[in-house]
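So this first bit is one chain, no partners, the form predicted alone, shown in structure tokens.
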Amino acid sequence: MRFVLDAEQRLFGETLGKLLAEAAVPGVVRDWAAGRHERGLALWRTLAEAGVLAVAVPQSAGGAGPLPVELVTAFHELGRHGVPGPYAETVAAAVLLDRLGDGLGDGLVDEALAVRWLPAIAEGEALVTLALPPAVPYAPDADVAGLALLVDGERMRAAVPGEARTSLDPARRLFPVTPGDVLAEGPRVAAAAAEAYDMGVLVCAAQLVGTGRRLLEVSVDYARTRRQFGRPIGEFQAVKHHLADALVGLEYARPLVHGAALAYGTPDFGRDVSAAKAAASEAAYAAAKIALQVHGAIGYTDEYDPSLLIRRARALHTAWGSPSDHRARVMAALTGG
């Protein structure tokens, strides 16, 4: 198994990183949390033009994928910069619509649904959100999505959004949904939803690793400059050791995420994405806690940009399944339970 990105994949990630560094993302996040979507939607279109969503959509529908390694690369950068919006949900919805719209029968009630929405996803013209209860009970950003879906067992329905719930991360706006019109039903729906769930888990794990890495970077920078007792606080063992522990956790999670991407299309994909999500959730959450400790009270303030990532790491910790859910899934896969 090969974990090293090739030159084209590295260039893809570096290009996204530069693009997002110039995009003043913290301001976009604060706008998104306040319900002002204009800048976030403009960034969505820019990222789509760079290929972020095309790599989730099959070539037959106007995309370039599905390319899990490229998706992981892109979501790592989305996580590093704290980009708001239902990116993971849109990627999962692309998998769901693709699997149900292949014309093999027992699929979509309206076969034109996939034909209409998949190219729009690839081109950045459509935001899609979905709920896959019980693991994904809410449809994030349903108020701004062009299509909201709900899968319950063997039925996929249009989702009718309710009132937004308060979230740990104000920029991750959670909407409960009720069932609307049936769009597809039958055994293939449950199978397609399982594949969509695994892809959502994978990109969420990549997002978490990116978020954790950025939190570690800003914490190290702060520890080098913040002085106490005449010395940078990073010289104290109590600070160094916490930062080193955060690095070890993230370095442990990163190859699990890339390994899961390489397992796409194999029977091990579900097990591997769960191992990756459990490790990435714990590593990013630990990095967030250490970032708070290193920064002290400033880390809590809304005006300080790292606070946006700290809240994002906590919210994504349990999004797309909690670490205990995914550890149980790995155990079941290993023991045949």
Second form
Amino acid sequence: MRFVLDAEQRLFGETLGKLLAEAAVPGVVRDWAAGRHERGLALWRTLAEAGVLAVAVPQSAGGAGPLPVELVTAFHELGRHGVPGPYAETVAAAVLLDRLGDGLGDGLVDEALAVRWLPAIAEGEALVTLALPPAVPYAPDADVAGLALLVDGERMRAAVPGEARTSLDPARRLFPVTPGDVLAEGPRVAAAAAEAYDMGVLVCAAQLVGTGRRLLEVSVDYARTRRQFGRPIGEFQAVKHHLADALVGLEYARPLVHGAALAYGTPDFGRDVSAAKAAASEAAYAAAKIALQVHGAIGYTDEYDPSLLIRRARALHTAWGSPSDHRARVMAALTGG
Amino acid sequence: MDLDLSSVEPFRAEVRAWLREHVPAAPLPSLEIEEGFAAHRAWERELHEARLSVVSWPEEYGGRNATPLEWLVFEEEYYAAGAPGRVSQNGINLLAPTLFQHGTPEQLARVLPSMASGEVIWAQAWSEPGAGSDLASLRATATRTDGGWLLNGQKTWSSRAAFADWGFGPFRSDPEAERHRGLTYLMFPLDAEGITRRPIGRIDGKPAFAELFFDDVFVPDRDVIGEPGSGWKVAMSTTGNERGLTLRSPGRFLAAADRLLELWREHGDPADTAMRERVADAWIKARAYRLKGFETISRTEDVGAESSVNKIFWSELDVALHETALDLLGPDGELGGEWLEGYVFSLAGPIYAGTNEIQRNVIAERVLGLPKAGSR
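Form predicted together with its partner chain structure, per the form predicted alone context:
Every chain and every other molecule in the complex is listed next, the one we just looked at coming first.
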């Protein structure tokens, strides 16, 4: 047993990290928030070339996966750099389409959907968004997605986007959707949607840990250099203790995310992704609040890059289910109610 | 990356079967009272006879050469079986790793077998009235004499010292040296001439620790661990163990979290969502600690400054878990029983082995790289 990333998985993460460090992501985020998608879409294609989306799609459909450990490795980096776009939704949609497209679809109206979209997802040619109410009520980035889905009980429909709502995180462009054509129906739709939801929860948790990590790093850098009262603020114990607490939370969220990735395909997957998401949400949000406190007024400004991550951490705290939702789910799995 | 534990399943099965046969049906009396201490000592002997008291040690000292993974699995089974707390833990988890690192072959051969069997129970004698977490300010002295050292001064809050047989700790051997230098790490019998021990009641009145007064207590050279004057370095190699996984293994929290879930099933009010969330959090954190343990042993056996991260996590989890249990029990929680015993035990966690505030400083400075106070 070796419960750490192997050399190849580490290299995958490092490669993505380097690529994103060079991509000037904060500018991409601001463009995306303003509805200018060119740079964000270019980054999407670059990341797809590096394999970020291929690891979500089965080999049979043109991908390299599903590889949950590689997925959480990639999303950790997406979270660290605050990359905008419907990545989690596209990954979840890949699971949904794969489950409904394996040729056994009782009641599946359009089996060709999977054949059409999965290879395009793997290649980075298609952004897909979806709404899975109640936990995922809005479809992010529906205006740039090639396909928007809405699953309601046992029906999967095309989602008809309304007008975008403004999020605290302006790069999360959330669209209310109304039901369009029925694309598939039957009990298998609900089961596939549940699996898609779990995968979305998992990658969102990984993204949160990455975001929290980055916020801790920038806060530590700031505390080392920012001087007040004649000394670096990082000398003050009150500041030190905040940052140490942020580290403790994040250090224990990571193994839950990795553990959940390894539970993929087992009956414990749902329980474990919920445990991971609850812990990751709390740890990243705590790191965000501490980052804001350590930075003081500058962290509260729109123009300061890390404030993009502070907002992201708060938004993702309740995206894909709140910590309370996920704790309830853990308890339901453990005690049967 | 994997979590494949199949290679240790045979070991797990063996341990589980033995524990099922041997774990006392009724809990032993608290190990913090004389009667309980004796009962726990007998339990240590029984464990030793099955070669299960120190599984990670080399075979020649009564162990099984168990890998870190096997050790983690042993601990999971041990606590899941409801087996008694370890009265030998100071020796096994704090002194033994230090001896493996710094001890002479003679010391290993002399000290370890009787520690493994529970024949000699060890007390840690570090704290002093003027030095709790600030070990560099220790004042009890070791003065060179013919063939050994004379100990003078006072140690306090020494865990298990009310009933233990031997003690170990750092003493100041060079009063001129700087704070961290000039300490010597020594072992001594608690019934030696010149030692007075006064049991101290813990917050619940049980004599979980004692203060020790030293009046020209002679310790021969053979009971010095490491080089004279290097006591700080030797002691620090112990604290890594103490704060890391060994002192509070994940198995303990997994078992407690499972018992908490049982308590919730019996006493929980489904409408009390706040309480339900606390129970869920305890389970989630116990699981996180388990997985972190697997991660730690996968990376390296030397936990270093990262052990401070562990110490904060497990000590806060321990308190939260037991508080939740007592709150679930409601008015009966204060009346005693295993949860209350565990609660009182947990309250010491954020205080001992270096307070959690000290650990936060260590993390900030050594893990995160923040400047030391007054470093201008």
